[in-house]
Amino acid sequence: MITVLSGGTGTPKLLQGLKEIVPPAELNIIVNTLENNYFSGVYVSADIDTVLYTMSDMINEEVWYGVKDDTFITHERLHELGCGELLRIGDIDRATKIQKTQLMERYGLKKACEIQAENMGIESKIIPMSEQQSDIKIITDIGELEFHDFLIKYQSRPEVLDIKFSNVSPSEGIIETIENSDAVVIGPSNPITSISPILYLEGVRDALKDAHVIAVSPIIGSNTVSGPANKFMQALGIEVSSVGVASLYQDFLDNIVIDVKDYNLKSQLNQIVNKVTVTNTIMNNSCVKRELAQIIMDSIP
């Protein structure tokens, strides 16, 4: 059983591989939910929804987010009604939002995740990392900003000064999981935004010393693959580079898997963790998408 801790981007594209190398039943995700709020009236987990169109093959690639070749329709005429939306929320992605708002409403998160997942023939176990409504603000130069204003409304441009977060308790079954995992894998998302709030959960990172972990780095050099990534760590203070990313996981990382790029940090690297793996890391066809899920999987013991 392999364990992934995702966030909305880059994870999703080494997902793709993994599916492709491990059967899709004995891979479990656990899916940021810091991000999670309302807009138009839909509860939008935009990082939960990226990973179900991955697994289901529905994701649509430019943006990595939505679904592929989805229409507009009710996102302009909201916009012609001066109901204007801060998100760009498609049509067949809106139905998806809608159903899961419902679900909530009945089941919590959790279960809505678990019958959104079966119903697009996902046999993957897709858990989000908790059922409490989070809260993250930015502050920057030009003030106290939502994420989401930071990411769209402003196009991540604002000095980011620091980065606040909202503890919340873990879904149920999260420890267990990662417990009963040959190894757990951290993809290449955004260390602070994506992957930290879930290292925060109580108890996650004590059950990560007990088990294999292996990381992928998505920074190459000092730039993030993609994403804000690199100003949120250089507002924590954190080395903008494999070596920051290794040092945030240090107590607990067993493998950081780094681009051929920065083979020069594998030194540096080596008095973080004991095995670094080199390799091509830029997911930008399925051939290395795949190869990467493979040096993965041969990584483990």
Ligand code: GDP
The other form holds:
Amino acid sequence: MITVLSGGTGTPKLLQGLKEIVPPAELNIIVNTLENNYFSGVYVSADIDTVLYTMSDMINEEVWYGVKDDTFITHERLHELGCGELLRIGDIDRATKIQKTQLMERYGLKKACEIQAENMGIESKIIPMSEQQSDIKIITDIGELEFHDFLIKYQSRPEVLDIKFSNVSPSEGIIETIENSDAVVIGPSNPITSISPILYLEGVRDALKDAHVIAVSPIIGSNTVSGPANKFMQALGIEVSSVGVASLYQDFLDNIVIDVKDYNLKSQLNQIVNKVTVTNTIMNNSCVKRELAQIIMDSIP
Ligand code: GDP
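Mind sharing the form predicted in complex with the ligand? What's above is the form predicted on its own.
Everything in the complex follows now, all chains and molecules, and the chain you saw is the first one.
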């Protein structure tokens, strides 16, 4: 059994590789819920939906958000009605979100995801990290911003001074899922706003200490492949590099996978992590995704 900790951009690319080689029933995906909130009357769990669409081959790979070839009739009509929305939600994507809102209000988020995964023909388990509503604020040079305002309205441009988020309880069964796994893979997602919220859940860090944990660095050199992880790490005083990423996971990490461009960091990383795997981690085509997934699977003792 393999468990993956996921956000909504880099890790789904890796999931495309993993799902080619790991039997679906042997793959669990614990997904970040930190940024979940209501928009335009529907519950938006962006990372969960990205994982659902990735696992059902519906994902829009241009933005790693929403459904490929979706239409935006409702979104555009809302604008015409003077009711513009911050998030650009496609019509098919909105149907998923409407259904999830209804299911969630009736059964809770975990069960809602289970039902939707089944509807989409997904056999792997997709588990929201928590059923509780989180509260995240990005403290910037222009004031305290809601996460999606920072990301979309301000295009991640303001200088980030700090990030604050509330602690929530883990969804039922998360600790057991980690304990029963042959390995836990931390995908290349934002270490601050996607992975750390999962690590903060009560019992997760301790469970990871007893598991075999492999992390793929989302930082290459001192840059992200996409997204604001570099700004967030800098704001929290963490070195923006694979070494900074490893330092966040140091107490439980067994193997860090870094990009060939970071070969020079290998000996420094070896001082904090048992094993350092160097390979191409820029997943811009299906071959790289599959090869990276295979390297990860082959490294599990
Ligand atoms: P998240 O996807 O929800 O965690 O949000 P972000 O967009 O903030 O973070 C995505 C992270 O994935 C970024 O830090 C990227 O650098 C990383 N990422 C995206 N694509 C790739 C890739 O192909 N390879 C690697 N190594 N990292 C990637």
